[in-house]
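Listed next as structure tokens is one chain, alone, in the form predicted alone.
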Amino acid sequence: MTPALETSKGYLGSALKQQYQDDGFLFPIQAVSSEQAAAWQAELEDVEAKWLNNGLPKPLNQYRRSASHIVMPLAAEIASHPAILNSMSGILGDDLMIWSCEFFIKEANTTHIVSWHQDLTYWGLGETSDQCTAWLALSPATVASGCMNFVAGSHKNAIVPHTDTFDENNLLSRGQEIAVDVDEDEATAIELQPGQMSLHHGLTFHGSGPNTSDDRRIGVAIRYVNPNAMQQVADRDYAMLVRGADRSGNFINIARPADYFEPHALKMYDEVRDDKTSALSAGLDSGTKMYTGSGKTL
């Protein structure tokens, strides 16, 4: 495992600043101890185990999958947490939104992969630098789990072409995949311990092959943006102010979630899914439906 980088209670110096902007990517930081991690993944596991035939709306994986943070207040919890900001603040600045927040889950022992993409192909967001992602692990995300690849220095290309695959192993929601070809030889595997997270830019390539351990393999992918950051396809975008100020009113702002699935925090999701659906389905034939990865369509 790669030793962890040298922080100030998680703020970045000028050289961590600088190798995320040569390489795309940062890792790993230690953002909480191992204790905390664990005691979120089992928080996670409570969750999954009271509300999985609670009679949810929905099924649970896809609000453990997509926008969690305004349904489930662990999601919200750990996507505030002051470590994890103090270090974002170093990429984005001080004033910070959190635009989508997901548990990654890979079960023990199985297939399913994240093919190689650019996050912002289908966001809506364009190719701004106004964006970063935290990867937090709360269980070890080694090689043999399926840990995340990148690819340094990708995210200097622009948005590449993808073909959407909708390959049932495929975790992503199109199954898209980068169309020119990868040297995965240049890729960097991104190995973390609980605790530890890693950042990068939304055009970094970047994938992720199986999980042939015998653990769960968890993580949480957390999105944030600053203000400046502009959705230009859906007719609305939204995000939860974490720290700092909205100056420019580019998002309808979310508040944090109470308890866990409140009516009124289900309503809000089904808006934001709605309008968040409509920028990752541009482009898409009219009879083509989505799905989750998991065999369930959006």
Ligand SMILES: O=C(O)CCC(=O)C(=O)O
Given for the second form:
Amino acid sequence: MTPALETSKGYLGSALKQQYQDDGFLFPIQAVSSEQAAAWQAELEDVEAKWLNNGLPKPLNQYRRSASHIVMPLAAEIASHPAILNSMSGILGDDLMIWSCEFFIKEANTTHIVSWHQDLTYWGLGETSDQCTAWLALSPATVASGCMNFVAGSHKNAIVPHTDTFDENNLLSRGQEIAVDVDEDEATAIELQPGQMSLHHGLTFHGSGPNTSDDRRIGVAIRYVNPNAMQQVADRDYAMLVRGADRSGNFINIARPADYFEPHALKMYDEVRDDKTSALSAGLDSGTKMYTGSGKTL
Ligand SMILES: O=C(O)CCC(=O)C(=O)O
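Give me the form predicted together with the ligand now, not the form predicted alone.
Below, the chain from earlier opens the complete complex, with every other chain and molecule after it.
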């Protein structure tokens, strides 16, 4: 395991900011203690036990995997944590909004993978640097458990062509895969201990392999934007202000949930999902199914 980078309460010094600009990612950052990560994992597992078969309008996995901060207080709490925001402010500035929060879970000994892709391909936000993802490990992310791999410097590309595979084994919604050669020998394995996180730019080439370990691999991918980011494909877009101010008004502001799956939050969730789906599905034949059940989501 790589030793954690030196930060002050998460704040990044100028050398680390430069490293992010050069490589398109940064890791490992000790965002919270391993005890805090374990407490969040326990809360997530309580939510799973309580809500899996509790009459939610959509499968629990969908809420967990896409825009969970709208309906799950745990997701909003994690994504608002000061140490994570302190790191993020070094990349995006003092005004920070959550665009999406997604629990990326690979169950023990399962074959699901994430193909090589660039996040920004289907977000409708263009090729902006006004976004960044923090990926926080709640359980160990190792090569054996299917940690992410990043290609340093690949964020200097534009959005490269992607092919839709719709492979059931792929956790991405379209099974989208970079259609140019990715030199996997050049990739860095992003191993993280519980409580550590990586940061990555939405143009960075990345993917992850199967979980061959006996433990669940649980990551929380938090997509942040600053208020300068702007939706260019869907009619509107949404974000939750978590630090500073929004002086641009490019996003409809979403309130932090007070409780799990409240009716007004579920309604807002559907609106957000419809708009995000229209950006994500741009270019698809009408009638193509974006949600195929098990693992897939936005
Ligand atoms: O969790 C993974 O393995 C992949 C996550 C990912 O692609 C992302 O956070 O952008």
